[in-house]
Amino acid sequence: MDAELIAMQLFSGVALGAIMIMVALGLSIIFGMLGVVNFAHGALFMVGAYAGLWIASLTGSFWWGLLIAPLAVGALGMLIERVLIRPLYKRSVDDPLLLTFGLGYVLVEAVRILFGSDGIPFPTPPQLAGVADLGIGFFPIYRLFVVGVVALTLLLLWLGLEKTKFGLIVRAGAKDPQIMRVLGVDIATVWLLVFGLGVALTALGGVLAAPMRNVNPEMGSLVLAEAFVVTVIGGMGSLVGAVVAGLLVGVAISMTALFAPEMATIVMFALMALVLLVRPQGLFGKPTRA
């Protein structure tokens, strides 16, 4: 076995990484800021992804679809936040995962009777087609994008959350949202902006991810299950855990792919089991998070 191969491989894994991040950034996120852990965050990144297909279909432009849905789905989790969660936040913490739990499966089988259960595929925009030479073999330039996207988002993300008024108070919150209330913050406000925006980065994951799968009801599932794996080895609320362990968990299953494909499946689930052996907080998590 060459070392092209294994290189190709290893950059097959950050470009599958790249779109775990993005699910696990908008799970910490809300996690973090608001004490909550979403179990339809799965569901709203196949909502995503149909709503990338349904206006890239009306629009005749991927480019639409990549920048409405996200959007549009981020306003939907607002509406989430506001009318079915915010009355919840002062009930034990299993209310709100049951509700999202629940929310899940309703969402799901809302877009299985609009767009039926059966697969649809969205195809790779022209301009993102073909392969690229990176000196050490071909790769799809279309995941090459992902990672430059992916890449970009964390870049905006970091510049909004260290060097903007609201990012501040962001962090603050987090740490105690009751003195923001004592020096006047609007935190109720700050809280639906948060949960639109970890909705809006999970969207923009499905969108993203559609044209390399084929968009269909049950595609959250998975992608729930490796966020929350992403999440729990990185530190339940640590976005700097979420992106490093994103990174790891790609590059694990994509080696482990090459080596021994019948463990691919499952070798996620053992890394974070060491992990939570060595470190039940995650590799950047807070005791008190855990």
Given for the second form:
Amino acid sequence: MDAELIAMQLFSGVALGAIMIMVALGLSIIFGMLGVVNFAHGALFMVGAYAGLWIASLTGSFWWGLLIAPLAVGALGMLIERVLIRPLYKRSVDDPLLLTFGLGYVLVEAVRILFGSDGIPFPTPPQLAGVADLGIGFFPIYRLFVVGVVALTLLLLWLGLEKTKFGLIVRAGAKDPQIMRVLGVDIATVWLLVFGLGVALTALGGVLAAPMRNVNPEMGSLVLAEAFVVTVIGGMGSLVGAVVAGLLVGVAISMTALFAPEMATIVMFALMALVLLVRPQGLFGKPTRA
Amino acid sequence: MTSQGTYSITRRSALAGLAAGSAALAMPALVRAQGESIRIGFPTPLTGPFAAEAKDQVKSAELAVKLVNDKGGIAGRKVELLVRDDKLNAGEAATRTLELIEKDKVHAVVGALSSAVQLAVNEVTRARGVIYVSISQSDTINEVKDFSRFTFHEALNPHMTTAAVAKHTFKPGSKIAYLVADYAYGHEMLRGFKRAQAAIGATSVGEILHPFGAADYSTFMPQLRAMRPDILCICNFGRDQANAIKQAVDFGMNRQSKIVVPVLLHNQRLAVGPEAFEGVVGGANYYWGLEDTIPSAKAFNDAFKAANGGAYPTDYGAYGFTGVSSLLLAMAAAGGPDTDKVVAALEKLQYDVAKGPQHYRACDHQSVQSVLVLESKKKAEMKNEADLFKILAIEPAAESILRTCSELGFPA
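Having seen the form predicted on its own, can you show the form predicted together with the partner chain?
Below, the chain from earlier opens the complete complex, with every other chain and molecule after it.
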């Protein structure tokens, strides 16, 4: 087992974790702010991929799909929050969970009716096709691009949350929405925007994943399971946790793929079980939620 | 992106989706017709990663039933197909099959699309003494411990498939790396290839088992690349095949190795596009291009296209047609659905319904049939949207391409 192969394997893990981070971030932001466990998150990832494909086929360009689809699906997310989820806030926490669970099925069926249940090809954009020599081995240029986009998105998100007034409100709102209301902040609008942001992130993940995996109506279900694992490991509601856990899970999968490939899917669940035993709130989670 | 056709959802595929969607919705509502109809149960994974292949199986099976009913049915009785979603799950399939037998009183069962699920269906039909025509690849179903006189295996088996594919791709001294789905189908294909590899004098440079239903194969690629194989043999099915081939090509594996698969799937090639599949070689039970040389293929294609808005029949879809057709031919010869008479008729049957002559071997009830070896065409070589593959070779139907009855454990 040479060092180059292990280095390549580590890098593959990071690249694999990048997509998981995009999905888990959205899940975590929505849970952290709204307290809603969004079971439609995987389906919205899939809707993002189809929206990207659809826009790319209309405009003839992947880039428009990459840009517009997350915004459009994010807008759909805001609509979902406003019309379907908002009336449920006053009720038990199970209600939004059940609603989004059902909504996930509706979205998958809707896509099946509109685009068929077979997969549809989503070619790698020609500018990003081919492989790059990393010195330790070859890696698809497109996957490098994905890592770059995810890193850029994380940077923008961090700047937005740490350096803007809106970010301050979001952070404060996550701690105590009651006080924010007393201070005269329109928390309902903040929640609307946060839900839209979370959905836009997963939709971006979907568009980014499409040229690697093609699109099909069921592509979100596995992704949702991965995202939950990442969120639980990182700590529900923690953004740093989602990033660290995403990388951790990606690397754990790729290292397992090297030494015990048939265990590559199981390992993330084993990791989750381990973290839950040792630190039930997750790596970066708060011990108890108010 | 310059060319407009690159990202395309055509109106036709959207319409086809609509039609398929509404057909799926209508299915549970199918009420049983008159009591005297002949009922055939058809469990298949309409949802899950093999859904595309399963849907084609249903369309082709429905066509076989329709053609018989158009001619007045069997002994004056209408034939009815009862389709059930087995969700690609052995437990679900066993339950649905039991329901079909106990509640719907089917006369025979045809179907299943995964080797493991098929064995679960076979357990149920064998215990109840109901005829089962299996249309999913399996070697174990031929072997004496899983054999039942009620079971007929219409699909190719991994042994004959891998032998044919290896014969036309492996060479003495070839270095072969295997990426294998970790379940019965993958294991059986790997076993078949390794047997052929030993006979040819090729060597294995590594085998990687991947979890069934994985979406991302990137973590396996650096290792496969480091093995420096002449041939990368990818033994998985359905969407797993599409994703694994696409990602192997993304990693540039096709530049150093030829990609070979046990079965080259029409629907997955459509779902991924010509670029990634270019030059990939694999086996098949059926390809519509057979119509140039085989009249029954032409008749099947024409009937299928007429019934499905011009769509071409596919490999696993064709199993639905040949499997149901052979059963109905035997029922016609037996004058009705009486199990013992139909079993006897199936054992005697010589049929040619889509791909040339076929018959069920006496000892293990395996359908003796030709194996096609196909190569995926370059985009520039395609004459139309369905012109996907070049037929490299056809291994003719002969018992010599099967394992011998004594090797399977049957008394001589």
